[in-house]
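Only one chain is given next, in structure tokens, and it is the form predicted alone.
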Amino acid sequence: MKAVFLDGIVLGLQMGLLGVGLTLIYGLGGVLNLSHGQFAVLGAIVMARVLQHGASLWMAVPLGLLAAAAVAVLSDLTIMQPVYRLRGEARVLLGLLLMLGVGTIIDGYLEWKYPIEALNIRISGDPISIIGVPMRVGSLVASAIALAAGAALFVFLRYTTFGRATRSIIEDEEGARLCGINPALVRTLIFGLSGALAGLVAVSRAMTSPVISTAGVELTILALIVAVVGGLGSVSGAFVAGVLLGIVNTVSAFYIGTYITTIVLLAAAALTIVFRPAGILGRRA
């Protein structure tokens, strides 16, 4: 029972970061990213095609957060263009038509050119005793990188000026465009910084288990679930609900079964939803 907790931390962390990403995009900007997950597969690809061509991790990582980053910037500065001109219910219902047609053309795009393509990052090195369950490097590495990635994420949006900047749009935008603040800018900023964290997870997540081409929905899915459970515009929600599904997730596997696992998960947001309509935490940022 143990393994399986510990496993589920590990699990929980990576979807924690996942969730992060998504959050944030809807605090600023009031838009459900649909392409999230498929942002995350888009740098995991871009990263094994490099390593393929005989770079090393070092600098397949760096291109493949780029490359992630890049996509969900253009994204921003073209097609949600429009969305940010609109207000209220008509905001999030064109935003979120618009950028599941971005995830599905990624995801046509990596189903056609790399159809059995996949990120697998390998950590040598003898398991590590955790309370007395060996852990495998690769799941300690991971779990360290979503662990380092969420300080420096608290830091970043407690204790910089642009990261107060990007709470006082999550919080009220119209109060901080009058102090001064540039809404645009920063969600062009944030969108990079979420696409980066997807490609992030894409590498922490490959130190697991392999991130094949066609992981894209099911990252979304995963990242929705964990956005709604945290509250949406909440990061530490975010964190908080992904390590607590991620337990869910594996004892649910480990007990019921693979094939039950997404119907738990599901019945955990509507859950949410219904109960504490504003997240476990039930505050934003």
Contents of the next structure:
Amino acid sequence: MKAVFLDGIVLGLQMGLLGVGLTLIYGLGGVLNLSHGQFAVLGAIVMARVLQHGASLWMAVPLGLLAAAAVAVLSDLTIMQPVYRLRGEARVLLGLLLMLGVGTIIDGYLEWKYPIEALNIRISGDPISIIGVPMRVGSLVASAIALAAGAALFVFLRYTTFGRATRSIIEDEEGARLCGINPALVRTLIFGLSGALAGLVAVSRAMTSPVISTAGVELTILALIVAVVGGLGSVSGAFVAGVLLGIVNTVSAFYIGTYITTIVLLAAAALTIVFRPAGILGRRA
Amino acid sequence: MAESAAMGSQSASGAATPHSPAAADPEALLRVESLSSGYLGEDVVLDVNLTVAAGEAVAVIGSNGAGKTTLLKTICGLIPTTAGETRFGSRRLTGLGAHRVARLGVAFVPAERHLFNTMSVEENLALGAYPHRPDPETLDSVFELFPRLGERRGQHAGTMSGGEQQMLAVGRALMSRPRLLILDEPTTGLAPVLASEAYATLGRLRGEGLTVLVAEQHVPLALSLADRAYVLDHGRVDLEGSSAELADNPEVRRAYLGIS
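Now show me the form predicted together with the partner chain, since the one above was the form predicted alone.
Full assembly next; the chain just shown is listed first.
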């Protein structure tokens, strides 16, 4: 049981990081980025290709993150521009449809070009015992990456001027503009950051199980569930939701079966919307 | 015809009288020329001319729905201009986004305040200073003006009283060290005592040399602060002149001061 729980936390940290990227974009622009998982996979495949050319991880990872961030920024600057001119429901709908399209294109391209490509990062070392459970080094490094990214994001949002500006737009865009903050610029940069975070999820995940080129849709659905349970727009909520759902996922997979986990997670999201529409922490940012 | 012209902007115009030389000043800090704007293709503000000289306090008065808010929001770049233009010093504001207008030194305090409710007083103030480097002197001067904000610097804006939120909104605007402070109905939702206090504070800022443009329904308060005022009616400037002239104007007395 302890081992299942710990595995849940390992998975949960990755899911939290995945949800954070989605929730940031939603908070800033009202856009549900339904290609978030595909950004992650794109980064993973770039890393896998670079590694195959004999480069080191230190070379491959930054290039992969950069690729994911670049596609995200490009989406924001091109296909998302008409979306930002709309308001309310129309913006949300057009945004999610167009990003669904971007995701489908990335999926199609990767499946066509790299059907059997996968990112697999092996960290060597003997298992380390955590509260009596031997944990693989890969799992620990993966968790450390997710935790460090989460902490860095927290510090960025809370203590830096640009991070504060980001939160201010999530909270009140008109107020932010009156303070001299340019929402369009912040949105573009945060879109890029979100892409890089997606790439980082791929790195973290590849340390525990291979990230295959067709994993995009599954990751997007996970990100959506986590972001909804955390309360769309809430960064801390997404992280907490990720960890909780990771545990739920592993526990239900262990006791009921893997086939049921997606249903359980979707049910968690549905119940959240019914009973805590503002997310598990019940507040924004 | 002659009568209506007499009641129009000509007769009480500050520009035409020696009472307020500022209005005739071609070097006005803010110059609004033949401005029209509105929502969804329908203009609410029609052909408005308005100037504010450096160091001056100017009020825009008029009843609810006269177009005061739309006028101020257009000046600040929150609502697009449909005709005419706005200049600030030598810069053209028309066509700039609200964030760029703010960066040029025009601070706007909207009636709805638009504070960042889940952030602390300090974070709200820090965001007010976004275009500059953090500036402890300005922060100290805001805390000196509003000691209440200093006492509550860690409190979330959303949990404060209406009066405190108004102080924070003004404080946040001052953090940008503006050359022009524009306020829309600063007394919205405030009890009469707090409304008078708010105007006392504006009077103090004015005394320190800050240029102020304020839209206000509460006409006696507005005229007590302002050197000059414009009366807006159905989106047009109906009357303009020095505050003393307007306070004596029978139409203003009847319509806005409740004196017959």
